[in-house]
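In the block that follows, a single chain appears as structure tokens, in the form predicted alone.
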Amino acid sequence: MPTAMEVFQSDITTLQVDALVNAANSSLLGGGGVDGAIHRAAGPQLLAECRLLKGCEVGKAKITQAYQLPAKFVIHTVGPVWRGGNHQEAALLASCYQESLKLARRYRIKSIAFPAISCGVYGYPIDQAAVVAIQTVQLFLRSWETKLEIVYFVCFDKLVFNVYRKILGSLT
């Protein structure tokens, strides 16, 4: 059965999934956006966890368990800033989800629910970022062998859901 993707707009921190993907920074330690509101959900667990893994580089990925979230595993990626787009944005884009998607297989995980990357702060335009991440996600599942039967694209606001769902119904 081919995995599922959808686009829905929701809080991430209440989906009850395998794992959530943190738009975290290098140090993984908290920040604003997506990655406080996780590390404020998991609660202080999360933070001492993340302490351990001594940071994460653009456009890896690194697991910890999700604590008081209703998921089981958390996912932590550190998107690219945008920069004009000439400085390797997609590519590091593109890293963040096939890294995360590796940790997904290799740790059976069969849902998994993806924020924006690098849409907030890191500034990515919204329509550029969707379209690597479906894609991405997309080329992924072709080319793995892959336990996952749901990808969950989560956006925050109804300007970047539509954008998500425009291009989803374009691409698939």
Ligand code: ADP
Given for the second form:
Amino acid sequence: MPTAMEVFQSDITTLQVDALVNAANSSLLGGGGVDGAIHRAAGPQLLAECRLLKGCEVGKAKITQAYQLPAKFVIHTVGPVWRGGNHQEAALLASCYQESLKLARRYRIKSIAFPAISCGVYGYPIDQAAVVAIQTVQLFLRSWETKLEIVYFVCFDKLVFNVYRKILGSLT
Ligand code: ADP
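Alright, leaving the form predicted alone aside, put up the form predicted in complex with the named molecule.
In what comes next, the whole complex appears, and the chain from above leads the way.
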């Protein structure tokens, strides 16, 4: 069975998936946006485990338990800050998706939910970020054997949702 890709509009913290991905900052000690929402919903034990990880580089990913979240794991990845597009932003963003999926593969994860990494405070243009996200996930799934049954792209707002839906729709 090929892995399905689905887009929907939701608060990622409410999802019952094996892993949800956090668009973290390199300290891994919490922040605003989706990061803040994940830490609030998971409770203080998540921050305690994150402290042990000693941060994370841009484009890399680390995994923790999910504590009070309905998910089983949180995969923390650090997206690039948008600096005009000529500073390896696309390669670094693609790497976030690849490294997260490598962890998902290693942990035999069946369902994973990604937020729109870098598209909030980090300022990555959503139309470009969504293409990177979808193409990178698609290529990974074609290249590697995984246990993944479904990959969700979770959009917090309607605008982001519409962009993803259009791009995913153009593939089928
Ligand atoms: P970054 O610093 O990587 O830009 P942000 O958290 O600021 O990360 O934003 C990334 C994306 O996550 C944005 O599109 C934002 O609207 C979205 N977002 C914020 N809160 C949530 C949430 N609870 N669930 C899903 N997506 C969210």
